[in-house]
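Given as structure tokens, the chain that follows is alone and in the form predicted on its own.
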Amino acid sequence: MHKEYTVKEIIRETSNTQTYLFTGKIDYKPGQFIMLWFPNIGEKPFAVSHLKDNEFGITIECKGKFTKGICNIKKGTKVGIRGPYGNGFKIENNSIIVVGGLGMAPALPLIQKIKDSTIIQGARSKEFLLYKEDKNLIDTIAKNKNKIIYCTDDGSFGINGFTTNVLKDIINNKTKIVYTCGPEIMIKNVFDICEKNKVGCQASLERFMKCGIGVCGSCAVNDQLVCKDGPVFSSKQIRKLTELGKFARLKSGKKVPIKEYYGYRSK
């Protein structure tokens, strides 16, 4: 069932992004996600990016059509949450954390609570690095004596190139695990210098998911729900996922190369 929650605040992060912070308790793990009802528009799972102990948000890029009508809701429309589901990462101090994108947004309460380890956050362009000037998360990565390597594309902030390129620089064998969150060519990407180094991973992976729950069948990756199994896998899980990286399905449940997946979720 749904409990009922209301829009406290909207911020607008980027050009395209937006979060919308709830008052309430949620019991959420780093790494679970959440099942969001909005009226008229419809439901769509989504991490909570923002946690406190009476106050909680999602992060919404506002690319489609669904995340468009989010978008354009107003401070106090009420929406429906019921969760949280799946599986969340195992806290390791001593880490690695590649982000790319929105995969910041899920990755947020995980570098809240884990210390002594780096944070490698990728994106477009420097307009698109998420809460790159938030205090709350300046002082918290201080605090836990963790530090923070930008990378952009067009080298507009940080180093100029990819997350992987900086993993495969400071990655060594005191490295406890590396957690990823992002676009699932990264996470691919990152998977593969885990294991070249022998250092675990932790990826978290999106899907269409209709009922959230392990029913419906939608978020199939090979014989894994990403609902259910996920969406938070280990490397042990991901070695047995040969379509990582290479396929996915759409809303109608149709295999498709995996770049023609997110062609699909951006419209």
Given for the second form:
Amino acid sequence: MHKEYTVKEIIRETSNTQTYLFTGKIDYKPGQFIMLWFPNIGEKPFAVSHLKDNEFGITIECKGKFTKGICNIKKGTKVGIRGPYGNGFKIENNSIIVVGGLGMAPALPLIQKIKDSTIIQGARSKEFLLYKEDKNLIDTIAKNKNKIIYCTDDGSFGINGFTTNVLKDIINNKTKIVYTCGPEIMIKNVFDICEKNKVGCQASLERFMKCGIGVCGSCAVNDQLVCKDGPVFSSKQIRKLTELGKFARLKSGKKVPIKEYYGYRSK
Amino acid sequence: MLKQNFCEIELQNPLVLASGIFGTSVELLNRAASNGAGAVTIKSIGPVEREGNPNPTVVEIEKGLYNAVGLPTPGYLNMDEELKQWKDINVPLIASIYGSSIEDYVNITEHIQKFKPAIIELNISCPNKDDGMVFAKSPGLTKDLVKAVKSTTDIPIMPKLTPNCDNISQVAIACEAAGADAICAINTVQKEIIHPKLKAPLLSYGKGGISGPVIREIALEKVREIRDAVEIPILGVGGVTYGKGAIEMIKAGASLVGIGSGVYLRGIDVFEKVTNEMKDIMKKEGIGSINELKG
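Now that you have shown the form predicted on its own, what about the form predicted together with the partner chain?
Next comes the full complex, this chain leading.
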């Protein structure tokens, strides 16, 4: 059953995203997810983005029916949380983290822990680069001797182009792991680059989830369940995922091309 | 030792992946099979595409699960790609179907029988859709439904019954009289649970069905009632998670034993674990086959 938490603070991040901070402890490993329930509104899986001793938070994009609904809730609202669920990242220093769009949110706790690594963060344009002004993040990156490279599709900030182009340039035989989260087309391209360079990949995948605990079968990718077998998949597993970047299932269970899935999701 | 014959279908062991759990695709069904399931049931297929209820749809409770997933389905006409792969499933397949009318069940049966499932399960007992239990609560309607489906196909027909009715044995008798080949029992037990602190219904549907060890005694009791009322074989479902429970279910009168919430409680290899436990118990008690167990 859900454990009860209270919304302590709401932070506006970009024009369409905001972070909710909750008071309390959570036993969370980077890469895992929680099922967050706003009573009488709905429940949805989220990665934890902010993690402190007695406080944690998630970042929400206000786009679908559900997230639009919760983007109007106020400080002090009581919520229920199940989890954390799923496996999480295996952390190795001297790595590369490739994130696109809101994929920066689940990567944040990983960035707090990893050292001597490079983060490649991509977004449509400058205003969508999540946490770009976050002082905490900037300090942690410096403290852990990490480096961050920004890319935008329209060239309004950082490198003009895709994260995968930057990855191609900097990946080498000393790269321990390439971590990736974001749009699945990007994940697939990141994985292909890793394979070509014989570097291990850990990708955080996403599908419609209902139970979150491996019984309803909603979040299937081939014979794997994102909620229970993932959400982080290693190269060895990804090689068998013929549906990756190609197909996903709607809430009905109907298997559709991944573009149709993303179109349906943003409704 | 655990081989079992059910409706003239040979199973390597009596454990069945129950409907609505894990088995949304051929690949997942085969994963359950390779983890030791003797037969597998595909997630109930309905007449038209349906999303099911909004989340929360499944929540863990003490000794079980509470769900109102609400029968999501691509719709039987939208899944030929999947149906064509049924022949690749490594164990007997139970095709579970649901509808709102006799016509729905007949149409779905006509379509899917071409893909040769071993058994067709009529899910007439889902508590999580407004008309989900209409048939299973009425012996008369159930009889008409089973007759209509039987005249459509030669594949064995197995209605799945609900404990949420006045007299489950009357419904079982109606099934048998109409020519049903087997009975599956029980579906989840209907409840309305409110979150004690957040004071809201735990599931968006407002109510739902509980499953898992919490309903084991109810399931055993219902299987005994059905056993006493009819001759046709029973697939007993409800709260079986360990070998001991599976054996109790068989002793209560079931020929096969479904496992659902056990997948959550013990992982998808629950089938291997339970078959091993059953073998150990049977060896200790000097029992050589499932039929001996039934006594």
